[in-house]
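Only one chain is shown below, in structure tokens, and it's the form predicted on its own.
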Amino acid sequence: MKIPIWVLFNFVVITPAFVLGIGAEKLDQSQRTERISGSAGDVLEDDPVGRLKVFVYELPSKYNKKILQKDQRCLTHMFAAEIFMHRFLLSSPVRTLNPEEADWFYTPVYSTCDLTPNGLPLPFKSPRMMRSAIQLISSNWPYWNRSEGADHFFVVPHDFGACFHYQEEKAIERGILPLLQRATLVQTFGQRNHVCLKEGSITIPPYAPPQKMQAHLIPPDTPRSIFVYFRGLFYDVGNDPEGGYYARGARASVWENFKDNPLFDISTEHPTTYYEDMQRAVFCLCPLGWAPWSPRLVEGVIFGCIPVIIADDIVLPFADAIPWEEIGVFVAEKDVPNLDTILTSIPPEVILRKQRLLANPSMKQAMLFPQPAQPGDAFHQILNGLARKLPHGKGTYLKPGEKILNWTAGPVGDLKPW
């Protein structure tokens, strides 16, 4: 393979000057970024307060705030999304305490926050405890009977969504929790033609925290000296013991290729210096595991390393505001064993003008979910998204005595009380 010289000699690229927790919008100034040019800049530029009001359920506590303080990892991990998202909206100025002039209604849920010794939830209690929720407004206010869920909203960060399951096979299986046929699902999960994204969803990065990715800056003129970065799994034997089945083989296919090559910096260790690496490198791989997304999609654009994308008819988030073809690079699984050859042939100016777009502070901000929250950040992204759908179409509200959604449909095990 003939490597280009600049590949060899000019690493040295656009790299991320910004203070995440003041603010992407701190970016220095004396870095060249490029805004996004036409619809898309505008989209993600809106301010969605005046264009929508929520109501928040009151529920009982142990559908969330009980729960989260059983497991305080619940506010770290990247399923955390549907905690912040919560508290936004208790303080949010989009509000409101009337809920005959709500445009969406919003159930707090706390779906994701059962988690194993090892930090990973466990989606089984999941169904019956979304189920008893939507049970409990649906006997106490008036407005999930009128539209059964189609003017409300759930933040469903698992795996799979409202499938509910962590392996696809059983989440295909499973698909959408019934009662949730209708209402807008805010997700992580995004893959096209899929039964666990329903039409109409609107699919959100995975949580990182700010905070702890500001307190591993380094200094903006440092060289991206790496060209190929990439930490974690390759196989799951634990789950997958005869391999091909864990990330479609897609991760073993990275390893078998390019575990010698020079130009990839790839390994299972995760060091210390990760985020610091991050920013050193031009690309940064980013494959599906045992779902298409993963943190590192918010990683990568955080620290100006062009993503990677390999994850056949993924749905990124908010992809009709952030450019991910513009700014990122994607690699069909099957192309992942001339990865190499793919990424080396990308000319230089297209690599700049990716990193000035990864630059632009408001491409930042849209992937975070800062504390508090700021303009233009993932949580006003999620509210345009919801006031994009305003006006409510005719099928929204039922007819007198009108019933769509089977209550006794699903597994025998999620029709269980909560």
Given for the second form:
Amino acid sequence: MKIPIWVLFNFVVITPAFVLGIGAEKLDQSQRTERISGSAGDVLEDDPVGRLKVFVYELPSKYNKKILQKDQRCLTHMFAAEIFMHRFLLSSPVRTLNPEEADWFYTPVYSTCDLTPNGLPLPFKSPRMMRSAIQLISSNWPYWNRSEGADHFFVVPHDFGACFHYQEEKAIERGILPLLQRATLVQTFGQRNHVCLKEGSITIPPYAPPQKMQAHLIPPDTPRSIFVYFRGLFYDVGNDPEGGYYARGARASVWENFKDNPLFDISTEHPTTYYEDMQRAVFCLCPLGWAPWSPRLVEGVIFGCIPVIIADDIVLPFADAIPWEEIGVFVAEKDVPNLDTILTSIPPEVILRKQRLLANPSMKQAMLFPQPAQPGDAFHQILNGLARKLPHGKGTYLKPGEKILNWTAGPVGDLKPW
Amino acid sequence: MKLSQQQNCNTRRNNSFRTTGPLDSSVDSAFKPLASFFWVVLHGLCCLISLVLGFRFSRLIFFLLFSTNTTSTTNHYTVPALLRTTSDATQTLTLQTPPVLITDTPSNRTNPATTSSRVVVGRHGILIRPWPHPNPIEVMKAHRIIERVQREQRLQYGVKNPRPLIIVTPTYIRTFQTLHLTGLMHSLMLVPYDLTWIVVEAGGTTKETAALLEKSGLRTIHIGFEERMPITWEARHRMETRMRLRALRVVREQRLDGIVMFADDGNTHSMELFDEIQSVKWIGALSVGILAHSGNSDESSSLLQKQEDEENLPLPVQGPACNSSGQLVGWHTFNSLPYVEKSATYIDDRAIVLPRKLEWAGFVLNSKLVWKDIEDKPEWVKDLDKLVADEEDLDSPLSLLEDTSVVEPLGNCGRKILLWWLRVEARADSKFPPGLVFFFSNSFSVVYILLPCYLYFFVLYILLPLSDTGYDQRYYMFFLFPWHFLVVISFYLHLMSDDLPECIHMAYS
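Just the form predicted on its own so far, so send over the form predicted together with its partner chain.
After this comes the whole thing, all chains and molecules, with the earlier chain placed first.
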């Protein structure tokens, strides 16, 4: 049926006017916040349900539950994302019990749960644990061998991801675990041109306890009177007393240049009003430490404090969905002595816009791992990221008989059974 | 060497926060004793040289020696090791790792192009700018940014459509007037809303009060009230009520629009108070903290302390009382029974000053309540003119209402105390001048006093030594010393004489 041209014309002209009109009304209401349009479009509010199917391997409890039972602190430290991801996937609508229709396969291994008395995770057994888990799934199910792990994903939230070491030089030496070479890694570490960040990895924020942060909210009309806020170490006296090694000297530089500056509220104290103070600050420093990522970014986003990221070449969480350039301020490590000039020369309109973007609730939701899961939170953003990688490329499924992974590669210590 | 260094680093790091040693350090073996001896000797030599030179010499040597070993395929991003100016050369005795440039990692990667990190692992210098102190221009810019952010916050989360405020203050000239009025003035200057300040002065308007009000820059209406302030507290409270009604008459005549607030000059107001009263519809009531102080320091206060500790009174509060659903059910008033014998009668008594049962300061009104003819005036308010004409004793704005249940409790139903009531007055015979005038501010005095001073010093220290005449002691005694004496005496006389009219004025006011 031929549509008369005038009908088409009406559609083309009048419908956009409608949409624009509605859009204009919405603009008035949303003057407090701004929509976040990332590089992939407005993807923060996408719903992954229906776009992908995930199959969760049933591993013996020595890989997950027993480890958690040994130390309950794993649920509250900043690497707890791996545990909560497992729990979320078990009860999520994207889970499928039929592996034939699954797009992605998840292996629940809690590799960051071997804690010292101080609460820091030791990564020395993690490569062996991961290797043993992969041997198990490759021998009990055919799906690993079918693609050598290219449609599998693993959550490795430790300092340097799947390099499984806390020291950067050692981590670089080890490189990513050879068996994980083709899998998708969901990790907190992200630095461009670094051995431990593989292409196609999904960067996630570190775990921050949502209830604790909600409990410390103050009324939003409390005036922001602190210009720059930071609490943390500048010199890691235990491991690097002279400075220069820790944080590549950036934190020490911040201290030396700005310790007597009234605009910079920086110290090493642990105040009980840390969250409240962040809500009274305009800028919050997020410098690198031993690793470039830190939970301060998450805290800054939740409390509406503009993050000042001092870490060269860092890859921030969900970088393809969140336009971090428009939300935070990036300062090169060599420009740290001029930090006050840089921050005061930002025009006020830009600062207000950044605060509006930060006030957007979908931004805050995307950084959190709430229990139970809510729409738009970090779990859904991970699934969105996985869904964006579908359909799988041509090299995913191997031809029969083809082998790419070298099962004996890596340091000798890794090959011992776990 | 690098391995041993790294092992040193490992153990150092491990000792501090991780207890188990690394498993993959199986590569290191016991190095030869000769090599270790050689390194110890070299290290000691470097330390000695550093002591002499004053900076860390070994770092430079290692950098120079080992930087030639790197392969050319790496991308360089070396931060030059800036020499720290603080003297720390003598402390550390450990071998430092030179900035290690990343070489090709033993890669079993599929892509042949080496994607090595641009960012270097290893020890970097700590960059300190030449003048690491705050720059005042930056500080000013930052304050402007903060101001803009706070303004935006107020626009977003603060009161929408703020109404102008009308502040009514009764005052009279006395020793502590400047003290109280300056405090109130600064509070009002900080209020972010439009403001009209009606100041009613007993005894007629005076120049001192007018000068003080002018410094505020606020819109003020200065009214004189013909009678003088009496000397008893009872009579003073009654007179203040009449002064407030006089101010309300001005509001009525000029049809000033806004929210009327009664700010006495002795009270202290918090800034949240002005945000809270914007939410009043017709008449609202606030909680007022009563700071009833005792004038006598030693015995009466200790008695009071004991009494207060027994009855566990934290701070007496006057204001609305609500039930659990937030409705007004009654009033908290000041319990003056414990203090009745010791209360002050005269204004300058050194005893406790008691408030009335309900202070005017705890109430705010919509100015339309006192206007003459408006359409939607509520029925429960009495006409102001009739009240004044009847000469009833209005001890609180509740007398303006037929029905007191329409009062809106503010400040989270009276749970938040936003202002404090206090009456402090000086002794009757005090001679506190209304303003401190530093004598240099008067330009006349500059000419009168300073010029001879300068002439004197010029003669004594410049002309005389330059001249050829050798001056001796007698010359000095005869001419210069009397002149010096005269100058000093006239200086003090001038100081005293400046105050003389004021002192006379105060004593007989």
